[in-house]
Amino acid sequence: MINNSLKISKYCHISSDRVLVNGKPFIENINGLDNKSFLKHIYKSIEIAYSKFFKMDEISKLGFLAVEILLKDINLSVYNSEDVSIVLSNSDSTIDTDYNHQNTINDYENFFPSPSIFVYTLPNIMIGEISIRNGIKGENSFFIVEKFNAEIVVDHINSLFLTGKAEVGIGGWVNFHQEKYEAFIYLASKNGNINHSASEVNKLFNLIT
């Protein structure tokens, strides 16, 4: 499905080395940061000041990072709440936060599960967190998939817009597992350069993978 009124006007992609915004060198790893540490560096770097963001689970705070830069100079609230959607995927779902939670609830003589933990075992809390953050009250959807298929992604982004129940689509691909993370957002709506269509949206992603 191929909805031409609909442009990519900005994209942001975050590995293990580097941020790059609209293809760009934003933050780089300099240091060799581990995955955690480089995920804090990302948060000082940006200077936000969100408390919540240290209790999220690892890949929340990916998703969160992305799409903070991506908003940054973007202005939302031209648009009603409802109107902003959000469609992500991965290949992992929250397994890095399933283990954790595992190990609590495996020796039943330290038995301490954790509802802290227990609550971001579902994909969706990410989506979540970022709708509290920015205000996002639309349709939102998170698929797994063995590896990014953008044409999912962007089919359903296309059917939110073609049946009036989004002006904005936030859509991409979040994925942390163990020593490896990626994310890849974008941004579509009437505005931009960039076709929304799945073969552009898989070029824009394999900058960086």
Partner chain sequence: MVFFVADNIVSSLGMSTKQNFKSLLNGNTGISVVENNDIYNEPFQASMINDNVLEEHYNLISKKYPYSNIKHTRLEKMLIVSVDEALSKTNIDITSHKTGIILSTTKGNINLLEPDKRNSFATNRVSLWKLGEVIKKFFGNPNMTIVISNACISGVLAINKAAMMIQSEKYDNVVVTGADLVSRFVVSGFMSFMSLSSDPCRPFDKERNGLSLGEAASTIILSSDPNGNSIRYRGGGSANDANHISGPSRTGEGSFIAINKALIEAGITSSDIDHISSHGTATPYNDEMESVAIDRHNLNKVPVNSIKGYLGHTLGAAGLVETSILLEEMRMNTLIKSAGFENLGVSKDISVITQTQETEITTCLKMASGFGGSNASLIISKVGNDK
Contents of the next structure:
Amino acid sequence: MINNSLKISKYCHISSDRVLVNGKPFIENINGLDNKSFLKHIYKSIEIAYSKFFKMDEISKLGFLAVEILLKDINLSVYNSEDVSIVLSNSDSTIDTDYNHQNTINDYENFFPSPSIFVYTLPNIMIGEISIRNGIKGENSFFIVEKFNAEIVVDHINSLFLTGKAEVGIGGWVNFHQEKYEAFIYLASKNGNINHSASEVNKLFNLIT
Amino acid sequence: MEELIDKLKLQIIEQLNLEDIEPEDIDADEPLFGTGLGLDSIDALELIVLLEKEYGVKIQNPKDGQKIFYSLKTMAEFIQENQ
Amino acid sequence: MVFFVADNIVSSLGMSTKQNFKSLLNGNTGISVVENNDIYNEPFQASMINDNVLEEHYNLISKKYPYSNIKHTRLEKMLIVSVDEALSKTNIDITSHKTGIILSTTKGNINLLEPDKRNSFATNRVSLWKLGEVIKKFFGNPNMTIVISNACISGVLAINKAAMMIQSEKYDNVVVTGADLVSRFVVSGFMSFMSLSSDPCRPFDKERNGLSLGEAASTIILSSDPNGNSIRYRGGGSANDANHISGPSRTGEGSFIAINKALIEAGITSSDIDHISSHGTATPYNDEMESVAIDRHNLNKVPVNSIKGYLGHTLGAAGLVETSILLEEMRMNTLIKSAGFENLGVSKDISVITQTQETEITTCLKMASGFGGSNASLIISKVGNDK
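May I ask for the structure of the form predicted together with its partner chain now, the form predicted alone having been displayed?
Complete assembly follows, chain above in first position.
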């Protein structure tokens, strides 16, 4: 029998106080670092050298790191780069970066909009950053929902898979608003033990809370 | 001039988020783009903002940036000539 | 099968696709000099919706739907007017659970971040999911609005998503609507990128020097039932350049892949395409990149236009606005000339339309590209001309 459904083989969570891989503690924020510092701490801990990281806004850093951790020890090169899709979602789009840009343009006496802030005021820029880092050229989509909604992401990745537009899906949720941030990223492919269904993905998402 | 160049080094590192670069890593005569600093087209636009914000010097045509941002020295010269 | 059953454009050139198309036939552009200190402290070129016309249309409609009676923002009014006009041409029940809504936008109610507007609406009104909720509540739709925010390819992605939703048989009809404003937020951002043209933008022309912004709302309704219409969705795709977050790939990589995916799903080859609606922003790099992608697919002889010389870059609405025009071009069998174009200014030999002309059009390609290295495309054709 042909196996025509996707499975989840790996997933990663990042919150303000820890990083989980497959639900197990990976990095803890034991020193109570603030958001920015904890992201930098994660970057250092996973021992990568990628100076572009420091140019990203905070939400892109968050999504980027979650995917870095997810794809560590995973060989994506067995797939065609066009067949790897990235389907992400969140609630607050890029609101913190939006305020950063807005603050540079409120007053014409002190009016210095910055291209390197403005470019990050689109949530799919993190998909671009992840794609550049990993050479991924597949389908892109960013959905905005009030609360995490597994069905939206799962349905989309499954449809891409069933219509032959993707073989692999990197799916999840990356939200960053004021003091709170949360990332949940999973890998869906033909390999794995967990069914790629909305109910299973919901269970995995809730592991961090 | 020396003083201006040293100040520019710090401002560029800060403004372009060159977290892993130290001021002494940047040579005043070396090309800023296409070498070790890994700067791109957004950084070039960001340098235009920096000159306007910190030195009140405006660049109207982004194409002029190529010459002005060739090195720290050319940048400093441009600031001195136009301030 | 998935059919295109109704569409609408709300812009500076009119409140329906027909009105907009009439201006295009006459060669009129909606882009003009804007002097509005609230948006920018120097004059700039853009296509802006007239407030009085918008209010007039909105006031007529607001009484038609009894489901919510909240105050609406300017952007919400644009969306409401657009959805209503498109719906009015169909028998589709928007209150049915088999009718879905997709919203495509980059920045939604972003002008509510301006200090003097922050207190006029609740804080969460700037959230894009909230915008989706406001629209569905106005029309009494029971489903959660699916909101797509993927830079300038949002509109094309949203149509592709709608087709997927109908093909999955969860929905019979999907109302895809999108809008973005010409706001201080966006104008100053593009100014910092030095990518705004000093004159109305000139896609693919030698003298092009940047884009013009435009504000618009646009709606396209797709259905499993043709409702007497004869244009159907054939395929779509998206792809990432994996190259740079703001500059398009010089090899047109993502755009090439996105077109390829659409061709494969449609089950046709590039030789079956007889008209292309490009993204055509008129920035030097975008148009050059698109010419490379068109060339790589051997589409050099296929008439191509960009609608942005008429309506500017309408961001999250662009894919919907330009697909609506494409649908009307097909219905009228008329190719619209690419406004602002005189001399080819890209490296590949492509066939930019210089004269509006009548000709049989059966199978069309829509292209889109945006920040984040994103690209998307879709293919539509007339029933009975299926290749």
